[in-house]
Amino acid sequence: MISITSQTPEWHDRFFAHVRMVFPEVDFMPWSRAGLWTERYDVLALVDRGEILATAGRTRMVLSLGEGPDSTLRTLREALQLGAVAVRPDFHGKGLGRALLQAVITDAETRDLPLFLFSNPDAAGFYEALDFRRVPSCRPMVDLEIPVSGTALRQAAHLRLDRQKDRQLVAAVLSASPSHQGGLSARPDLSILLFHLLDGSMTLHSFNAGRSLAITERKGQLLVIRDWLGEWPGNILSVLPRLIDPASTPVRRIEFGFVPPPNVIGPGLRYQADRKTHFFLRGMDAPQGPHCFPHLLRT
């Protein structure tokens, strides 16, 4: 059993290849090349003769805990988020995953650090057997039609992460951003955020003279606001048209990848059960919900 860190580059390529073997859609390479592997991320791995057989990545984060959707009094607590929990396919059924997770659990208990993770549906029973408890998740949304024809407002500027000045702007805004609302959230984390943004599937908007950033995806008539960094506008209705391409179809529903401030969205905000997210917690009790752990802080 070894620990792979930012200071052991001789193991990085083997780790990236191992993850791609188990999860073909996950690519750590752009994230690593951008210098985003920090001392707060390490990988516990079982190896044999230089070959990686099983891994569990650990990200040290600061959780932000509150009671209810609009709690202004929040408690901070350090925790470990697990990701890249992966056993090589030809070694399934040999107990390697359980042995590795038990080592992770023992270490976390020694350091009094809660553990949490997002599981594949097929692995949910595995984590429950290790005393991880399921935390119900929700999808915050509001039904709101936003026409695009005749929009008088100028579109928000699109940022590009291949430009240094744009990445510096993201880092500056994020450093001043508070954690999102809801029962269980976390302090913003640039390394995790950029891991998601580097895949290019989301649009990064800048407005309000660079003091506000919105990260969005379009799915037909649905606009998903994956994250919002910096200042919130007093009237979000005045901003939403700027996040939509005038050549696209109208938006009829807004969904959030986090719990937004209720006073900004208004009385139409509702929380729909999210049955596709399998969120597990160990070592602490979950505060009162609703729980929508920010999409772009998930590893």
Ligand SMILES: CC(C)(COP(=O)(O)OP(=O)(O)OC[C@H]1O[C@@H](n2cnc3c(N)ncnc32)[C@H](O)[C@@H]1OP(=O)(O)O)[C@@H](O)C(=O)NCCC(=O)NCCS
The other form holds:
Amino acid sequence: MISITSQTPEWHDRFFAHVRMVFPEVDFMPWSRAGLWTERYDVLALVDRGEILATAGRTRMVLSLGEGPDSTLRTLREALQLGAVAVRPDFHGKGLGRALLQAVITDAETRDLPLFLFSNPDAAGFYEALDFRRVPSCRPMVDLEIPVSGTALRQAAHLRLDRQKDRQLVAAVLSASPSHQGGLSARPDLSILLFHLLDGSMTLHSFNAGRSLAITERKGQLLVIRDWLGEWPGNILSVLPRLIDPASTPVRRIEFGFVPPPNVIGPGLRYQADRKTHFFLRGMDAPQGPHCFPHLLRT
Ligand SMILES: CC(C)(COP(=O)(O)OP(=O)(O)OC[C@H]1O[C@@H](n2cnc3c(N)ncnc32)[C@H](O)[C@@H]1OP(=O)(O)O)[C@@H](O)C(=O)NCCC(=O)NCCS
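For comparison with the form predicted alone, please write out the form predicted in complex with this ligand.
Expanding to the full complex; the earlier chain stays at the top.
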């Protein structure tokens, strides 16, 4: 068993190829090339004669815990988020996954660090077999129409990560951002945020003279606000028209990728059970919900 870190580049290409073989849609390469592999990420791997057979990635994070949707009093706790849990397909069902995760669990218990992860639905039984507990997740959303025509508002500026000044702006706003609300959240993390943004399907808007950033995705009449960094306006309704393309159809529903602060939406905000998210926790009890662990902090 070895630990692959930012300091062991001789293993990086083999790790990236292993992950791509098991999860064809996941590519660590752009993230690594952008210098985003920090000392807070390592990969425990089972290897045989220089070949990787199984991996489990660990990101050291700071959990932010509250009780209820608008808990201003929050507790911080160090934890490890697992990702890239992948056994080479020809070795499935032979106990390698259990052996590797058992090593991860023992190490985390020794260091008193809780473990958490987001599982794909097919692997949920694997984590249950290893005594991980499910955390019920929700999707915060509100039905309201954002008209697109007749608005004289300028669109918020779109940021581009290939521009250094835009990356610096994201880093600066993020470092001053508080954690989101809800039961289980975490301190913002630039490395994970940029991993998601490098995939290119989201739009990064800057407004309020660069003091607020919103990351959105459009799906027909739905606008998903995946993340919000920096200052919030007193009333979000004044800003939303600036986040949508005036040439598109109206938005009728907004979903948040996190629990938004109280009062920015109003009474229409509801928390719908999210049965598609398989959120697992081990080594601590979840506080009271609602739980919508920020989408762009998931690995
Ligand atoms: C899920 C995965 C990591 C499991 O590793 P593995 O080496 O095949 O699993 P093991 O042989 O060590 O099995 C350990 C236990 O988990 C159970 N288990 C394994 N895979 C399971 C699954 N998909 N669903 C339900 N239970 C599962 C086994 O029955 C076994 O139970 P037991 O020890 O009580 O008899 C592996 O199959 C894999 O890489 N799958 C593809 C990628 C993936 O889905 N990764 C998880 C991402 S969240």
